[in-house]
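Quick heads-up: it's one chain on its own, the form predicted on its own, in structure tokens.
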Amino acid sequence: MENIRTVTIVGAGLIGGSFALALRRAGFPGRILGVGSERTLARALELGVIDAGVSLEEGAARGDLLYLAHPISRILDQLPEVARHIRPGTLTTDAGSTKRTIVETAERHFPPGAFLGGHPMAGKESRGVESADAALFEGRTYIVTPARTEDMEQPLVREFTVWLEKIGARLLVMSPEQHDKVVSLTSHLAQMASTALGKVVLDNMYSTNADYSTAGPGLLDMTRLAMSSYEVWKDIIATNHDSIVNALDAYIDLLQKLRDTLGSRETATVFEDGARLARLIRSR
């Protein structure tokens, strides 16, 4: 039985807008409401991303599925209000990049099984509803982080995960704690490394009076993430600080060993192991 007939997108930007478009393309027949700024909602309506713009209170009261897609700090602020206005039997999920703090906060306000943490491993450097893309989740891992294993058996949760599969996502279930540790390595470390690389090259290029046209495709690839906004990343850092520090410590330790043994057999081993990881993630 189809229980999700109205979806409320709280934050109809890149991720929320893409989820709405992906649902439509996958055949979702119901109504999609949007919550956000007046400008964003007007643009989302113009682009056909949502059917109507509503307040957070109205969207929480009308939605069968609430999809929270604002930055982490906004999600944390919105959880208590959403919980006050939802109807019994409603499912709320989020798309925040860290999970432990969000799920712990939701557990204080929502009935058991009424909230499911989520993190689509998809995105773009550009933001806003204009960048929304119905194909954004295709072939991408979508992590869900239930507070309890049995939450995955809730009817609305099962229906939601069916829609995730219909939009082309690859479902992965893990605990909020495991999620934050894993993504500190697979996502957050990559951002910090890219940002630091950009800063090192920028500072040292000044001293050599070199021409930036000497930058090859390797530097272009490695600094793509450096274009990301700190306004987005400051919430991620604040809610996953310890795991990111641990990942950075491991990276710094290896860089120091690579520096000290440069050109030795140890260097060859680092190259071999790094290439092995690169092949593994490309063969998924």
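Positions refer to the first chain, counted from 1. Model, not experiment: these values are computed from the prediction. For clarity, a rigid core is taken as the largest C-alpha set superposing within 1.5 Å between two forms. Compared with the form predicted in complex with a further copy of the same chain:
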The other form holds:
Number of protein chains: 2
Amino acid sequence: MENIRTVTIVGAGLIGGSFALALRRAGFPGRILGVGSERTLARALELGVIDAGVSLEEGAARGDLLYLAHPISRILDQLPEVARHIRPGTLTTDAGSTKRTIVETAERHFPPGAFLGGHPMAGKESRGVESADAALFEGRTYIVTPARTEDMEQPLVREFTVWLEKIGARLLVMSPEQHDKVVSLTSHLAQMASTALGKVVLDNMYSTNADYSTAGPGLLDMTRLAMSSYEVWKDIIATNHDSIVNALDAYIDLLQKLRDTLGSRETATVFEDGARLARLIRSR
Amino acid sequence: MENIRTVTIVGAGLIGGSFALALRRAGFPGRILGVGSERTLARALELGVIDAGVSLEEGAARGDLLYLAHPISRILDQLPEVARHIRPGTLTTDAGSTKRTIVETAERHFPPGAFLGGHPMAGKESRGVESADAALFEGRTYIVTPARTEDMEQPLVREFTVWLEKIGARLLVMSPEQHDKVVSLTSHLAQMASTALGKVVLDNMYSTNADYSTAGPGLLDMTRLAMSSYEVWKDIIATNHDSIVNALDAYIDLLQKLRDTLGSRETATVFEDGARLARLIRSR
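Let me have the form predicted in complex with a further copy of the same chain next, following on from the form predicted on its own.
The complete assembly is shown below, putting the previous chain first.
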């Protein structure tokens, strides 16, 4: 249980920095190295998030556990280089929001069992290492997506998942494909619904000549996600396009039925089922 | 400026009770009567929301200002009876969430200028007189929908709108038709989008075999409205059906375009415009 002595955080921002702080708080006794821009590394050192800043090559060569916390497209670019420099018997994991493309790419470059995809269902509106928080993963689901089920039996994978539990996360194991399909429903569709709602209200408000002060608290709730940066979503769409299209098709289909039968007994059922899901995800 | 000496609140729940408390706090010196169920009136008296509980007939006969705060279908039922018992030179107003049907019905029963439709853009998740709050209208838009523009010049209407300003509301004047069209976009469509999202996630989660713990904060935000009671929405749909259908058509159309061009340059524009609306409604 002591194979992980040096952890390298590649991208010491909100997620990577929080993972480092959470490890420390949970009693991790080893060294934590950081890879990132000069500015980020300086701040991370100042804030006590990492012990030293290193290059990607050095971080990959020295880490027993490598934690890739950049956005998806950056992770995809880094995987071949990381794989070239790691020592045998180490584990590389990531925190990207989609998993199929990342795991497939990693499988082409890493030895079997040396890479484990991950996705912490945690975040904040603010970004950067300044927002890093040792409690970020507490009580939150942390999905890991092994390429093969048996990867979960690897000693380093077991050690990593024990640390996930120590930092308060709730572990959930899925295949990369299942992960991407599930989050297209529980996360990506919500983003599309919010963005499209904001756009349609914007386009139609001009024609009704109305004041934005008619927006009630419901529309505020429903457009919070619409403020998300497209930079992040561009990568998610690029790597989970088909599942998001399928989720949008199901949503459009249901909205069309709701529209066609609006006010009938079917509408009552849609409201009941919608409320049921809302309560289910709040009761866990 | 002292024509309103007795106010009758018909339906002393969250909205009616809050209006009474807000009037008192703003220095209203007259009497406040309440009409409602025995239980509600007992609680309203206990909480100091009203001075006395009366029948609808007595409340209509004694009030200088009648404030109808029940749900829409109840208001529609009460309008003829209220109109039969009011004294000449009084004003009746309501707080229903749609306005065209209510104002049209009132026009058939009340003398010209004796009724003014209203819609406070304020609410709370909890209901009932126990949740009544003197600050509920503070800083919130309060739409009034005169049947004719010149109704706004009536002395009692002017006195009522001065009280609205005194309780901290931001007055907005619209025709009943414009109101219903605007709120179909800024309120009703958001409800439909949330309800449909909840339903589609519920229906498809079974097929992905997934755990509800994969729901992130985004889905929680996006399904808060889905917990709304259909009782309330049934009335809104019944009295604003066509505008809601039009809003749904525009939303479905946009989602279809977003789906068909997902990941292209058009997607970036949809994200930018969605974010723009989200910021606009937060900056007022």
